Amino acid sequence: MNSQRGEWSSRIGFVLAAAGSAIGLGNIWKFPFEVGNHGGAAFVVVYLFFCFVLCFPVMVTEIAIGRKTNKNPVGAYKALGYKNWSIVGILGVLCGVIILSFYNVVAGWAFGYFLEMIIGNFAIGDQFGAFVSDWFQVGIFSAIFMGTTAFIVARGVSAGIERAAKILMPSLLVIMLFLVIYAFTLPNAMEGLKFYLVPDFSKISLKVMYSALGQAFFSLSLGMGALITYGSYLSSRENIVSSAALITLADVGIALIAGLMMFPLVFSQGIEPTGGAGLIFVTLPGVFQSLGPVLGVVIGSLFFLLLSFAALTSTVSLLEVPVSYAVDELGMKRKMAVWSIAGLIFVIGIPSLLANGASDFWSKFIELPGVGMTDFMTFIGYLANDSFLPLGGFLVSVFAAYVWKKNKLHEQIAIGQDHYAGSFVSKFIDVTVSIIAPIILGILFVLTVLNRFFGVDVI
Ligand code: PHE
């Protein structure tokens, strides 16, 4: 291991940091509203299938490439001797920049809600529209958020990221479980659970499939090299397969718990589950209010504070990707790279700040044949999450299986793990990375683009 680059202090440190990257707004903000928008339980079933069958092997592959090369996503392909493929790494770095630019805005909402909860302003739920269209205020919250992210990334992987994740992730879980139990006691909770857990398979459409696929990749931080980067700090003593399994289980587990919490709450408040990006922000303040003035403030502010922290461990990993690229490939000093890239991404995020009502141009950015009028932030979300991430997953699988070659991949995975060769897991990873992932991801990518951006009615 190159000691200049840093290394995770322990396996649990790596797992927690990678789980911290995976667990974030994707699980608690995005997952519930995607489920709500796509008909409930049917979406959940497709999502689970993609997480375990497609994404888990892709995750193992990304971590293995990172650990083998000790490099950022661009440098990794070069280090393996395939310079042309570094374009895939570049795509990943760009994707990270795009995602962070709008993710940081939503993180600003979460942080702003934390402050609103502290002062007991439960009415903010009904004022969500006005809150997000105040671009100046949200801009300040987002700037604070980006600054904090940069501060942590500047301190390096182990000191900053690991330590924060160790304490904060478990606290978030506890508070969510409390809210699940509370939600179950409310009127109409059962209806919410039914919507969330009893699938109507006739609702599975192409749109449900690609949205679930995009959600799975986004939530697991895959397809753009975040886990190549995190894997590059992993020591060769560690077991990649069991680490990836833990990360996947933790991420899926938190998403499922977020749904268990949200749908009973949404239905008990008489709110439509199709509320979109505002779902948790509209629903939760009223719920906190119903806990009474003291408990409401305590639970409400803790919830949004921990949500902000969950988002922070994700923004940290998003920023780490372009930063490691700039440090390794462009020879920039780490601190310089961190602050200049964070500043640049904040600026790139300004249209997203304006896209929620502040400016008509950005709020009614484009008429998409598949979905109708779409604001800029949602639009780049579609582009990055639903299209580029699965494309990145497709390319990384094809690369690992056919260019770098399967035996090299398996050789790397086997390091740090007894009895890997010939095991069921190795066969499963083999078949998925070389056949299932390229086929399904390739087809779905093409269909997604045709349907979402060109309005072609494919299924
Ligand atoms: N997985 C993160 C979340 O769910 C978002 C993310 C995507 C982070 C891609 C890194 C890379 O919130």
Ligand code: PHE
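What we label the rigid core is the largest C-alpha set whose atoms superpose within 1.5 Å from one form to the other. Numbering follows the first chain given and starts at 1. For clarity, every value in this text was computed on a predicted model and none was experimentally measured. What changes on going to the form predicted alone:
Residue displacement note: N84 has its CA displaced by under 2 Å between these two forms (rigid core superposed). Core-superposed comparison between these two forms: the C-alpha position of P199 differs by no less than 2 Å. Superposition on the rigid core between these two forms places the CA atom of V403 less than 2 Å from its counterpart.
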Given for the second form:
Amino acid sequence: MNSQRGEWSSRIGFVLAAAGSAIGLGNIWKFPFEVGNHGGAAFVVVYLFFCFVLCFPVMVTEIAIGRKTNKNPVGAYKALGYKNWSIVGILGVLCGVIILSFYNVVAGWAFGYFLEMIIGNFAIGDQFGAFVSDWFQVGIFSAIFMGTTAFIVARGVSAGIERAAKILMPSLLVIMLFLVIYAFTLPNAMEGLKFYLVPDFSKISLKVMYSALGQAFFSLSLGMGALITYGSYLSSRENIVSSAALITLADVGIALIAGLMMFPLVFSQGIEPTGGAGLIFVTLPGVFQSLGPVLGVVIGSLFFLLLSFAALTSTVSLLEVPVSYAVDELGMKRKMAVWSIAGLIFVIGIPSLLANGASDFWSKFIELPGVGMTDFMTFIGYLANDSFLPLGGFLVSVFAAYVWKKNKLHEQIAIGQDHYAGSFVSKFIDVTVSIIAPIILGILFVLTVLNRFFGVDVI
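I have the form predicted in complex with the ligand already, so could you send the form predicted alone?
Shown next is a single chain and nothing more.
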């Protein structure tokens, strides 16, 4: 193995790091407003179904490809003898770079809000538009975030990524549980829990299913090569299936806890749960203000610190994808690869930094049929998150089942565990990867492209 690559020192380190890759703003920021916009508990049920029935087998497949080859997403296909399929890996690396370029900007918002909460500036929610359009200030916050991310990744797999995950993940969980316990004490909290936990199955529609699948796939970091990369550092002694199950449970658990925290807070103030993306950055500072000058500062600061921690666990994995490519395929030293790629991605993210009011050109970048005038940051979100990820998952499934062949996939999965061959799990993964995943992810990709870029409302 390339000495620049490294490997996980323990199974728990891998699970925490991979869970950290999955757990991020998608769980704490995006999941609650998706629930609020799509019928509450009914959305949660569909989301859980997709996480375990569809996403879990795809996760197992990506980890298996990584461990088999000890390579990045591009090199993995070459190492398996299918050089032409390395385009799928290139798509994954490109996707990671694009997502990190704008994700880092949103992470800068979270870090900036943490600082604002510390000084008790609860009015920041009313000033959200002015805040995000101040490109210089947000740029500094985003640069600090990217620098922190690069510092962790530059230290290597075990000494950097794994060690950070062992600190950040437990810290994130402790903060969340504290906020949940506090939220339960608020007036009208039970109404929020009812909305979140008691499903009205009549609200399940094609649109709810479509949104739940997209959220599940995005939140688990599938289709972008992150889990192929993390799997490439995994020892052959480890059980892939149980590790993937723990990662899925951790990701889903954090998302569910985020809802337990968010909806009691929202309902306690009589706020509509359909507030969308602005629910956190526009609405919540006012909620924290209502708690009083001292408690509001404490709770508000903890919340946005939590959001920053969650973002950091994801930015680390997003940066590691192109870094592993540079180390494996270009022969670069890890530290040089990390800092040069981090700097490049920050520069690539400048249009997203300017796309929230600082520049008319980037803020009104393109007009999409059925969507209207769209800023650059939203546009590349549609491109990378909504389109490239399901396409990547579709191609990985097709490759594993029909090119690399299922028997070779199962041989790799079986390493490190007893009684896998012929078990229910092996049959379940077989059917999902070869039939269910290609069909559903293929349909999701087509529907997304038709809807986002051609304005065809097919759901």
